[in-house]
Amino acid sequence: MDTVILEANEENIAKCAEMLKKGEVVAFPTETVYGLGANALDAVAAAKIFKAKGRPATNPLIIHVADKQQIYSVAEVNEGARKLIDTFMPGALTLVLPKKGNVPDIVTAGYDTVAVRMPDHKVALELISKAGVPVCAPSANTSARPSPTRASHVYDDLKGKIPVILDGGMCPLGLESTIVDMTKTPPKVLRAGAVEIDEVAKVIGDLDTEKVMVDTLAALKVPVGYVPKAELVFSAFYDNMSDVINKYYDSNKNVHGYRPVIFCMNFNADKYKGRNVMLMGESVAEYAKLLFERIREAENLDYNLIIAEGVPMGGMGTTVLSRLIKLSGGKVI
C-alpha cells in the first residue's frame, strides 16, 4: 500500500472525509497528537486501526466527535460529565462513560463503557463533521513508539500500512489527552495528560488518581507505552541536577562510547557548555509539548542516549514525570 501525505486544505479534508465514510482509515492532526481515525460505528473499519498499529484488541479506542451533542449519540452522560464537557470541550480531556448500543464492541474492547472527546483542532473538527460520523482514533503510531506530533512522524511509523495522512503541521499541545472514568465514584483518572488533573478536580471535586500512580510505578520495572530507539534516562529535580547530568554525560561519552544529548530547559543551557543539548522551552508546559518531538529529533540525529532534566512535581510536572518514567523504564540518575 502506498501512503500519501496531503496538505490539510478543504479539498483534501473533504476527500479524507469520504474515505472515512467508505470504511477507510485516515491519519489526521489534533491539538494533542496525530490520530489514526476510522468510522467509530463501523466494526470492520475500526479493525483496520488495530491491524495498522499492531495494537492489542484489549486496548479500547477513543471516539472523537465534531460537536458536544454528538457525544450523547454514543454515550450516556451524567451530571458530572456534563460539567466537564461544558468546561473543557473542545479540548484535551477524554471522558469514559456508559456506551450506547450503536458502538461496536471492537471499539470499546468489549467493555460496556466508551471513551469520548471533542478535539480542539480546526482540521480534526472539519474532518469529523464532513464525515458525518463519530471517529475512533488512537495515536497514529505503531504501538510502543512515542506519539506522533507531525505528519512525518506518522509516515515514519505507518508508511505502507495506511492510505493517507492529513498534514496539519505540528500539534499545538504535543501531549495526549487526560482520561477520566466518569463511571466511577469518585471519578478515576486513567491517564494524566494535557489537561491538568487539578483543573478537573476544581470542576467536579475529588478524583481517584491511584491508577496513574500505580501505572507509573509499574514502569519502574517494565517499560510500557513508549519505547524510544535511544536509551533515555532522567534526573530527579533539584538545584544542582546539572552537575550529575554532566558527569553522567561525560562518563557515557568518554568511557562507554555513547553519543549522548541533554534535554534541558532553555535557561539551563549554559550549565551544559561543550555538550550536545536540545532545548525544551521556558516552562514545564513547553517541556511537555516538546517531549515527543525532541525524542524523534534525537533519534533522527543518531543520538543513542537521551539524558533529560527532571521537572518539579505538581500540575503539568506530574504528567511530564509520568511520561519520563515510562519512556525510561524508571532510569533515574
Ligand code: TXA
Given for the second form:
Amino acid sequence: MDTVILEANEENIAKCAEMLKKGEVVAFPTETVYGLGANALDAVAAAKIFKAKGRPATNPLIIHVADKQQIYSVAEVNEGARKLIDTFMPGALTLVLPKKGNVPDIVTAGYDTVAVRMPDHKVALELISKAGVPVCAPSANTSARPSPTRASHVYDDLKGKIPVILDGGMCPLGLESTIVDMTKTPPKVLRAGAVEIDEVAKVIGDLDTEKVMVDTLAALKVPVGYVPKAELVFSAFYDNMSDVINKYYDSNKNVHGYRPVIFCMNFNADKYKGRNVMLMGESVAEYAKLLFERIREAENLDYNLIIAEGVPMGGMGTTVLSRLIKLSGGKVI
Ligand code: TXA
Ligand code: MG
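Having seen the form predicted alone, the form predicted in complex with ligand TXA:
And the full complex, kicking off with our chain again.
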C-alpha cells in the first residue's frame, strides 16, 4: 500500500473524513502527538489500527471527540468527570469512564471502561467533526517506538501500512495526554502527561498517583514502553550534573562504537564545549515538547548514545522524568 502525506487543508481534511466514514484509517495531528484514527464505532476499522501498529489486542485505544456532547454518547459521565471536562477539554487530558454499549470491545480491549479525550487542535477537531463519528486513535508510531510529533515521524514508522497521513506540522505539546481513571475512588492517574497532575488535583481534590510511581519504578527493572534506536541514559538533576555527563560522554566516545550526543537546556550548552549537543529549549515545558522530536533527530544523525540532562521533579518535570525513565529503562548516570 502507498502511503500519502496530505497537507491539512480544508479539502484534504474533508477527504480524510470521508475515508474514516468508509472504515479506513487516517493518521492526523493533535496538540500532543500524531494519532492513527478510525471510526470508533466500527470494529473492523479499529482492527486495522492494531494491525498497522503491531499493537497487542490487550491495549485499549483512546476515543477522540469533536465536542463535549459526544463524550456522553460513548461514556457515562459522573460529577468529577464533568468538572474535568469543563475545565480541561479541549485539551491534553484523557478520562477513563464506564463505557456505553455502542463502543465495540476491540476498542476497549474488552474492558467495561473507555478512555476519552477532546483534542485541542483545529485539524483534529475538524476531521472528527466532519467524519461525524467519534474517532479511536493511539499514537501513530509503531508499537514501542517514541510517539510521533511530525508527519515525517509517522511516515518513517508506518509507511506502506496506512493509506494517508494528514500533515498539520509539528505537534504543539510534543508528548502524550495525562490519563486519569475516573472509575476509581479517588480517581487514579494512569499516565503523567501534558497536563500537570497538580492542576487536575486542584479541580477534583484527592488523586491516586501510586501507579505513576510504581510504573516508573518498574521501568527501572523491566524496560517497557519506548525503544529508541539510540541508547539513552540520563543524569539526575543537580548543580554539577554537567561534570558527570561530560565524564560519561568522554569515557564512552569512540568506545564500543558509540557516537554520543548530549541533550541539554540551551543555557547549559557552554558546559559541554567541544562535544555534540542538541538543545532542549529554555524551560522544562520546552524540554517536554522537544524530547521525542530530538530523539528521532539524533537517530537520523546516526548518534547511538544519548546522554540527557535531568530536570527537577514536580509539574512537567515529573512527566519528563517518567519519559526519560521509560526511554532509558532506568539508566541513570
Ligand atoms: O495524547 C495522547 O493521548 C495521544 C493522542 C493521539 O491522543 N494518544 C495516545 O494513545 O498516546 P496511546 O494509545 O499511545 O496511549 C493510550 C493509553 C494506553 O496506555 C492505554 O493502555 C490507555 O491509554 N488506555 C486506553 N483505554 C483505557 C482504558 N479503558 N482503561 C485504562 N487505560 C486505557
Ligand atoms: Mg502510544
